[in-house]
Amino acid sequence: MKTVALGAAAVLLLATLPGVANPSLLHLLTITFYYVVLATSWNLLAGMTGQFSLATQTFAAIGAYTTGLTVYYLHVPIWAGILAAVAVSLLCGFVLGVLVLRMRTIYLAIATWAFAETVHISLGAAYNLTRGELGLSVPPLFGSLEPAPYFEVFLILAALATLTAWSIARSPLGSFMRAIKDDELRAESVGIDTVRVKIFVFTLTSGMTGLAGAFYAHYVAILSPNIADFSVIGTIITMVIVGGIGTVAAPLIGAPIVETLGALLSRYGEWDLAIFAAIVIVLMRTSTGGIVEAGRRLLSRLRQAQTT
């Protein structure tokens, strides 16, 4: 309960930022919270369950385009479009999970990559429906693009995603997930229905990501296939690795660092990706647990120094 109380206090403190921060900072933090949800979803699947998916950004795109298309063509209320986005994302996640989650290691990665690229290409090719690279116009959630109210929305989404991951990690389901990650065959031998667990986690994370994508669509107001670009999954993975893959805190630590660095390095074009790759290589060589593990080591050394 102490962890929940600290988290709630942090959320309440951050909620006061719109009163003092400038719009540029609020926009950066809003996008950061969006990535916290995506990174948390990927971390639940890959970091805690060992299922290396390359389609997380695709479900965000599915959620975004579902609400965008339903609102644009069917003229339904925005809330109905968002509900449709979650439903479609959950359905797509469940169907894809049933099809691919019996695969393991590189085969699963290739299958999810193929799905991701198929969706990405389709969004650009189906010009008559999605408007392709010209962009699909989506109405803003709050009638304007002022970042302050969207900051609050994405802060809540990030908090809920983190609370969900924390709750799962402490539950029997979390134990099953870790068992599957450590040794799937052994997990099966002790009676864990590994396929059912993997499908459930895949479906859940698809819905989480689709929900974030739906709200993102109503924030950016113009959707393009770039939302499903393969580079997005690279950013998500970098965030989790920097924070500490497999830990609940990883997205909360990695997303702000990577998003801030990305904003600072954007003037250098694609070089930011090369710099992120270098950071990941260094971390994997020095601290595979990312900043979380490095922090634990530092605290352990400080405690040892105090006792000697």
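Numbering follows the first chain given and starts at 1. Fair warning: this is a prediction, and the values are worked out from it, not measured in the lab. Here the rigid core means the biggest group of C-alpha atoms that line up within 1.5 Å when the two forms are laid on top of each other. First, how it differs from the form predicted together with its partner chain.
After superposing the rigid core, the Cα of residue 294 is displaced by 2 Å or more between the two forms.
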The other form holds:
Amino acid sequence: MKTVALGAAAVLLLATLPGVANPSLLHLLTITFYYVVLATSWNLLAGMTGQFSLATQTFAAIGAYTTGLTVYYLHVPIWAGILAAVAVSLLCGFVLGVLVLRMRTIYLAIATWAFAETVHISLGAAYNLTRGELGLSVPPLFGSLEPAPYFEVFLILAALATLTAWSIARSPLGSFMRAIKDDELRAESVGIDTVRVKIFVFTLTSGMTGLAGAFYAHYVAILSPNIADFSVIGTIITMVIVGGIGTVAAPLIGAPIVETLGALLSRYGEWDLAIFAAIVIVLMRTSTGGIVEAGRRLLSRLRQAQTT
Amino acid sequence: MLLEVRGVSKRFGGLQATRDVSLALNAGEIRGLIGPNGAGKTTLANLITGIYAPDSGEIRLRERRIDGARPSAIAHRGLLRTFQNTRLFGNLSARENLLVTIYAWCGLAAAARMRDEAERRAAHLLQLTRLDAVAELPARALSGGQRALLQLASGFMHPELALYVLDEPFAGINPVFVETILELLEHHRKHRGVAYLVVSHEMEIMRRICDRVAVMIEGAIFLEGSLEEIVADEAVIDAYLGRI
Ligand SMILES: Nc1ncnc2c1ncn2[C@@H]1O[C@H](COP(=O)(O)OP(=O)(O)O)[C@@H](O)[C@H]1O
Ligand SMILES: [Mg+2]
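Taking the form predicted on its own as the starting point, write out the structure of the form predicted together with its partner chain.
Starting with the chain above, the whole complex follows.
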């Protein structure tokens, strides 16, 4: 309960930010919140359940293009487009979950990667429908592109995603997920219906990502296949690993660090992914608990060195 | 009849791991299963608990077919097992390792209602196994003996445990832990009629606890009887006991 109160206070405090912050900072934070949802989704799937999917960005794209296309071609209201986006993402997540059910880590990674690249390429190739790299124009959610109201929307999305992950992690479902990650055969043997749990997590996280992608479409207003770019999953994985894979707080710690770093590095060209990769390798070798854990260990080692 | 294995065979490539195995157990019975390494004892445990489906033959639990069913469905019906090389959820605490069994049995929808009962059972088992001091540690941090005890205890969390298949539960276990294990087995046999199929080489323990013992050699049940009858059988001595 204390954690929830603390989180709510943080959300309320952040909600007042548009009164003082400039638009470019608000934009950076809005994108950070978007990534918090995606990273939370991947963390639930890979970090907690051990299903190392490489298709999280694809579900954001599925959500984004579902609402973008239905609003553009069918002239449905935006809220209907977003609802359709969630429904389609849930369905695609369910189907993909069923297809990769029996696959072990590396095969699952390869299969989800193949799925991700197929969708990515198709979005560009079907330019008659999607307008490919030219971009599909999607009506902004609030009429204008002024970031303040979008900031609030993505703040709420990030808070809801985090709350979902937090409640799951504390529930018996969370134990089942971590049990499956630790030892799937034993999980089955003690009576956990691993098939149901895995499909459920696939479906839930896909819906969650699709929802974020749909709102993202109505924020960027020009939707291109970039949303499904493979570099996105690289960024997501970096965020979760920097924050401490498998912990609820990982995206909250990792997303701001990585997003800020990415913004700082962007003026030097495409170096960001290389640097992220280096960070991931160092962290994986030293501390799977993420940057906080690594810092804590370094401190205690320094302290030890001082006393001896 | 609690468990009925009838004519079960399983082949791995060119190797006939079990051939035409038949075995029957009553509720509350303790059956030993001995045999040299590679005889197919673990394979039989895997067949009974749904890890493999048999090539032929059938397996029934309380008259209902379970061969070909998934391990989780079999566990749900009250048939659990331990693994020869202790398997636990290493990143879950010792307490969570126990709780998972009961939540898996009752399902997520009923988990909230079962919570107090689950916690009570877990606390009781942690105390019996003297694991209460390490209850909050991740299971991977426990010693080998503690891990084996915890693996065994996790099965007793099942509210409708009927048959517990134990694959070499005493191998490499400190004698102090052995006594605790035996007390646990006897307690649950007496109070709720749990039956056991115990794979073990520990003849002294088998003599103490088993009603009957089956000898498995090269995939087949070679002989079944009391331990006295078995150790008196010359063919068994030749095939097995003579070797150790
Ligand atoms: N999954 C498997 N694939 C191939 N061979 C196996 C498999 N499991 C067991 N075996 C083989 O089956 C035989 C019986 O093994 P096992 O049942 O483990 O014997 P035991 O438990 O009596 O020592 C051994 O020769 C073993 O190598
Ligand atoms: Mg064995």
